[in-house]
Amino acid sequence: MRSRVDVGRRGRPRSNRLRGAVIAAVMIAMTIRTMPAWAKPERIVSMNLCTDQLVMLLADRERIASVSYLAADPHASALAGDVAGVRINHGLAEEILPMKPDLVLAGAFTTRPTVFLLRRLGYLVVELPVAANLDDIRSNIRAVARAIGEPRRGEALIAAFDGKLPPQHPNSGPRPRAVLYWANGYTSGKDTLANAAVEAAGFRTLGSELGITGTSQLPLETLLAADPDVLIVGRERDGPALANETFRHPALRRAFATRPKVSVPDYLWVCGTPFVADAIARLSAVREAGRHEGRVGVADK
């Protein structure tokens, strides 16, 4: 999927990604352990699209001092319609400091100079790692819920998320092959949230079968030769762009003229939030429809 600066980075060496995730997890644990169990911050500032949505789902509105400008973007945020009346920030220190927050939520790659300055000045900053699977979503919900003093709400949100997921039965039938295909000919493989969501919906993914970790460019010739059952794409950006030309290639159009092509909105799974369950449900419905109609469901090719 198309990444955003404050959501995550793709194409990093695996060792760097794992090291970053471990460091972020340790920082979260150390920060939250130092907080009193009764602490309930009343001026919460979020500087990251993913933490924006989690805090909006977990905290009372009057306790949210500010969220990032991306929270109001309907293409990126599932809660864009709920941001009205909440102060917007762009991750700048000169915006954050006057608010005198008692808790700042950030992502692992959110505006680093601001995060470093806030920590240096003694502000409480909790950073969340980028979610790469469904367990990461649960962990991040718990981290935010504990940081804001709402652990019960966190568990309730996790239960609601789990309740929307399709049942996972190892022998529930064939797993058709799906290919995730983004702008500029990129695909997602192992250790990505999109890949985990597609697999949870009952598909195999071409990226994983090719041994791709993270995101990588996928030649159109390789995609077509693999003969996948389903093509999964994101939202094409408005206006003409060379990045989207691959989607219009005649060979790709012919290949999927009679096979499912599914578009999943970015706001459902660009972040590790409970809305990922809606993306999974959408994909699972495609699999079930294809299975009943005999279009999708080839176990092995």
The other form holds:
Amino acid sequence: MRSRVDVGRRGRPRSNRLRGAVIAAVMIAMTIRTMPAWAKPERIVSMNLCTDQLVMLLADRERIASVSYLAADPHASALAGDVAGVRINHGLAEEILPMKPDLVLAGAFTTRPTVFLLRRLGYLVVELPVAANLDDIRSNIRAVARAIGEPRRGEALIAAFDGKLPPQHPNSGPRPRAVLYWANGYTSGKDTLANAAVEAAGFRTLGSELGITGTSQLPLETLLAADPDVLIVGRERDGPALANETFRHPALRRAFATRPKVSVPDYLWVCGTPFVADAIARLSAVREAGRHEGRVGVADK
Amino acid sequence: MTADPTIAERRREGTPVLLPLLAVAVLAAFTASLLVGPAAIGVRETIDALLAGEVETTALIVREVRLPRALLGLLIGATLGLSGAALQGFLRNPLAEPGLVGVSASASFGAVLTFHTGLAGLFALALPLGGMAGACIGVVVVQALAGRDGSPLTLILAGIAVTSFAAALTSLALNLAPNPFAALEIMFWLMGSLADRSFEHVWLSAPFMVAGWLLLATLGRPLDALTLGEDAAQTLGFDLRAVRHRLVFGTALCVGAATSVAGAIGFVGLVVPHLLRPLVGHRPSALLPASALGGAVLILVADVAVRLLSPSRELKLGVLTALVGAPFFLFLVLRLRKELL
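Please supply the coordinates for the form predicted in complex with the partner chain, as a counterpart to the form predicted alone shown previously.
Let's see the whole complex now, leading with the same chain.
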């Protein structure tokens, strides 16, 4: 509302006053729902697990009108414990419109029809791409911080993230080979966050070596034949799932009976949040432990 | 036109009551669709929101979220019911359904490709446009495969071939999805849903659906003649090749457009004609409008049920229609068996 006053005060000739007022009125009508970049959004709605967590890390709680139901899922969200008191949405326009959001955060792949509907109705929707590497985490933090008008907090969060990463010495010590193994026998290769995290922890990954891009199925035979030093598995979900059978395969259990098997909870790296640094630290510790015991580096000829 | 007296007799049986009844049911289901949703809005407020010119949240929800959704439910339901009835009439096969001519599968594949290439993320209409492109290619291939003659058998075979190939390509696209989120989104889309569609979708798909309806509506008399057999129909002066062309293009237009905006919604086109056939005296021409209205009722009711059963995390519409449709179909089969014994 302040902009109308500002425009009106400018000492324009009278004939131009009216036109100025009209332009101002039109501008205000346009900006009521598409908030101008200089104003801090006060009713932020996030419809995506990853934007949920970033906005909870960056914005004051009273400015967050709602986060997605996944943010409260302790398996998927690192901030599930902090969601209490924030309204939950399921990415439906009917839930979001009554909140009268001045900023909607969404993922680039989820809730497509709702995003387009909200845009069509004039709401400001900021979409965040899926983070595929550590740089994407930084740019996503920056994007959310800018959208909510907290660029300084964004830079501070990035600095904290970078501070938690293990120091990179490209040629220090062996780079043992790790394999990422998810439910249903999937592995991740290039352009995936998990792969980038494992490499940042000082490992080589089987996914990268096999030339896999994205997430795709890895035959158990290929895994065993490659004889990796460390097995990194996703946390088994509760409830019966055929998907989990892959972890219980006798051949896999025997092969990794004496080698380190690490499980990293999904919530640490399913999204491009600073929590990925915790996953990296955890993996990095496994590598260090293995190096001291002289076990992990053995296969690194 | 020797069949005419009996047809005229049959016409008196049920249709004069049935059609208005169905129309009332459509109206009721349409109204219910406007009244139900996660945002609690009363009947009075809904009517106010529809009529008054205020731009408030309530009006926004009713006019821009629920109204297009209800309209699409109506259009898509009518499309599936009408095309199902026309196909079952032409093929004289109770198992025929709109997906049979290959348009549903090829429209799905076209839409999935836009997900895969990221086009779907750029603008709202990329997805339905991709679906329509897929449907066009599908129908051209089916027509080419089915050959010149009007034989139902070659049409079925061509339809199955195109459906299987498009389904395989869809699986391939899913298999090669750029990331798990995209794969999940594709799978959800394939299940069929009307959630959060806007008027853009209505304006894009409605003209094609209406054009398809008009083509299919001309099939009443030839389909009636076909009940006497292909030879008899030809003797009565109907060109079966032309009939087949109209059938395939009509179905492609409306089902292609429907699938493009809502994903694949099964069982409606299969079950509705079955349900209504005895009520119209087994006359294909009378079944066409009845089935269109019946399909609209079923989709609208199912779409309301989806919102009532799980108000927040919506069940997918296609899942619900299959869940309700399959046991019902089983019941029909059992009853048919009893009649035969």
